[in-house]
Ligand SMILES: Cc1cc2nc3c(=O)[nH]c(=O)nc-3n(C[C@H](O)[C@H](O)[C@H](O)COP(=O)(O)OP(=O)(O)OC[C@H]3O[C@@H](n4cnc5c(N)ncnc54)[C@H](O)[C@@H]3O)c2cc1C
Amino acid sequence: MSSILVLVEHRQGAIRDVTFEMLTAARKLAAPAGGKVEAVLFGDGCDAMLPGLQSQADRVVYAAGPAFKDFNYESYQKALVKLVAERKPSAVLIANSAFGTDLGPSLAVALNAGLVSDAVAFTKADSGFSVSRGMYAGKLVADWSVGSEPAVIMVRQSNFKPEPASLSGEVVRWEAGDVVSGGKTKFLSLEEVPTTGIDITKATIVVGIGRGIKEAKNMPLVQEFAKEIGAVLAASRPVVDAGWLPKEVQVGSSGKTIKPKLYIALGISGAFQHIAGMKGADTIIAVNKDPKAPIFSVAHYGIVDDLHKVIPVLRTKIKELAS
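Is it possible to get the structure of the chain by itself, in the form predicted on its own?
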């Protein structure tokens, strides 16, 4: 195996967590075959990001300049095509994010390379790679074979757990050349959608609520419970559709993928769309009055009962333990 390129995704001066997730996955993929991991950083004035990347990769390829001040898939694509021609990597890892989905497919076409999006696992095959991805909104996982190199693999966010590393990768300052001429797209501005400031993907403890909450007037019960245990409140789609919680805290294939240390599912039946977004939690506790609810198939601990009866008991027990 030759090297694996990992495209660094950053926004507003900060490296996004998915980058470290991909670097961890790349190291595990490359190590058995004696390959190297190269972090690829495109940006303008991003020198402060280098130390954090050096510890995670064998080499950091840094292309700096005004052309990379803001993300533009055409500029990134031209630069990556040139870099791939020079480095001849076995694979290129890109986040399956809004930026990644803008870049990945067109990059694969430009490289005449195989592409697998929403990857949740990948291994080196005798020829190319075997890549697993979710299908039908997470109802099943299919294995895809990419028989040629380089493979373009778009990695699902929050699927791999970032792990510390103590590498001391060299920084290679690389000239991308003219990546602007002939471009058809131009960055105008970045407009952030107003949010509550809650990022459920970074929470250690998450309490998820579903249709079992029944009605809006019961929301304070779970809100107080979440606050008492230091948890962030999340929801399945029915709760968001009802307008009881904002879209930004929806968990599932049409929401966010989370992997907290503890996930408590209250009144969530466990449709495959929801399970696809939370099955990576370290510990899952489910409360549902239906003993056949699908959520129990992934839960480590389950309570078959009405959440409105269970939560008061849990609150009492927690207070007793705390005192």
Second form
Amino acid sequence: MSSILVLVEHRQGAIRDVTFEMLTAARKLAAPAGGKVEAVLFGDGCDAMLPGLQSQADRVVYAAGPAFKDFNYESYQKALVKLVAERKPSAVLIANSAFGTDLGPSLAVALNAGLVSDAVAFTKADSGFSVSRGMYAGKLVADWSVGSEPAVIMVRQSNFKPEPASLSGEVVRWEAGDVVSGGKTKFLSLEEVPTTGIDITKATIVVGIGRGIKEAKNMPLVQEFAKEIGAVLAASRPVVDAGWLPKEVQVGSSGKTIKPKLYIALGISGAFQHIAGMKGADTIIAVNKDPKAPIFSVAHYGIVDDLHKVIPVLRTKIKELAS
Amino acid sequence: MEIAVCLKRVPDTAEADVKVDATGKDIVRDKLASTINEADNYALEEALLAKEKHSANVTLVSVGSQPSEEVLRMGMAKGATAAARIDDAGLGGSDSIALAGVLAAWFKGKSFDLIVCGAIASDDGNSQVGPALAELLGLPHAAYVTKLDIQAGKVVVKRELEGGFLDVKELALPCVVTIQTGGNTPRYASIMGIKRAGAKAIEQAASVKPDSRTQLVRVYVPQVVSAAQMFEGTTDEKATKLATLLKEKGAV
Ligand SMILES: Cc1cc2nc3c(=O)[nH]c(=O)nc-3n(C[C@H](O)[C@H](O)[C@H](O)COP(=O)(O)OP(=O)(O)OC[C@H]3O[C@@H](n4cnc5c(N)ncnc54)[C@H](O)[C@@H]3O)c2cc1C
Ligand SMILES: Nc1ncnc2c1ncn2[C@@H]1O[C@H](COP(=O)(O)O)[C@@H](O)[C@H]1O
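Form predicted together with the ligand, following the form predicted on its own:
First the chain shown before, then all remaining chains and molecules of the complex.
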């Protein structure tokens, strides 16, 4: 194996966690095959990020310049095509994030490379790589083989555990040159979705509701239940998409990350985007009518049943206990 | 203005017991209902809103077997102008970039101002087709869009990032956008619309030979390693145990 390039994902001056997750995974992949891990940092004035990367990689390729001031898949893609042609890596790792999804597929096309997105495990095969990923919202795993190099692998966030390392990778300052000028897209701004009322990150007890709630008319049931146990009501994405609860109470990768003492998941399947936002809760209780729902893999306590039956009975039992 | 929407018909597995078939590479589908992919429903709505605002034509395209025409008809019932089905014979086992290639071959020579895809297919979960299609057609793209504003010669989009941020950017037309769920409220088809759509013709196209750089080896049901303590018994018994636990945890 030659090298594994890991694209450093950063936003607003900070390296995102997924970068260190990818670097850890890349070291495990490269070490037995004698490959090198190269962190690729594109940015404008990101020198402060270098030491943190040097300890994690055999080399840090740093391209600086105004073309990389804000994330823009076009500049990143053109620069990566040039870099890959020069360094001939065995694999390019990119986060399976909103940035990475804008970049990975078109990069793979531009490189005429095999791509596997949302990768949760990968190993070196005799030729190329073997990559596992989820399908059907986590109900299945699919193993893919990428026979050609470089393989472009988009790595699921919060999947690999980042580990410390004590390498001292050399910094290579690299010029992308004029390939990065003249794109058809333009960055305008980064907006933060405002929190207007409820801050679910501050709550001690959170009741999370999912698509299992079925209809808007079932909302009062869980609203009252939450109130009775002193909990704040939160939700999975589909409930927010449907407009039943505001965006600011969405738990998950594109919502909030919460660490309450108690999280009660009602009718939530446990897609990884949801789990990413609540797995840090001290105690997780899940009610789901599907015994195979992935939510049970992170729950501490579980009930397999219809939530519309369980909650009314539960409310009665709670009233009995309270009096 | 000419807008195209890529629609995928997917099995509805949210509440189903998903089983692997004899090939070991696909699921058993005969007992599953199928629907339009969730994100595509939002993509279609975005196109229909643009149709009303900018008097555009909306053409739907789906790669799939004959039943995919159901989602195309549903889209026409909601107000799309025309639809095409590219038959998926010979596409078994091909990857999403190959599928993007099949779509790209159909799009070549046609001139759409805007191509709208879903952000992600609920079955394969790839999030690849839109951006890959754009690159194959030499067009700019934006993925995970929740807000789309069509202006003269360009679109301004808001892309959803992790943790409650939006990436606001501008793209020159023609371009490809992939729509994430939640940015609009998909409409229902009217009875009249459904009647009218039933009579409309659907263009039939054949697929080009797919070119996959990756191979599916196998699919399997993951072992759910659950350390959860499961409360068993009748609903009443389970609720009693849960109430006791909630009391222990200080919620009662
Ligand atoms: C880029 C991206 C970002 C995303 N970000 C997020 C995010 O931040 N947060 C998030 O939550 N999702 C997010 N998602 C969506 C995620 O992939 C899932 O689609 C979503 O989490 C599913 O929500 P759900 O569990 O409520 O619904 P489903 O997956 O439809 O599950 C519903 C569950 O309810 C159960 N159920 C049904 N009826 C009953 C009943 N009567 N009693 C008990 N149980 C019942 C079913 O068995 C099923 O397990 C994101 C997706 C993408 C592509
Ligand atoms: N067979 C198909 N026919 C038409 N469009 C498709 C097909 N497969 C995927 N797409 C489009 O590409 C999007 C993303 O799919 P994927 O990359 O598979 O997650 C979908 O939301 C659709 O808009």
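Rigid core (definition): largest C-alpha set, two forms, superposition within 1.5 Å. Residue numbers count along the first chain shown, from 1. Just so we're clear, the structure is a prediction, and the values are computed from it rather than from any experiment.
*Asks:* Can a Cα shift of no less than 2 Å be assigned to residue 244 between these two forms, given superposition on the rigid core?
*Replies:* Yes.
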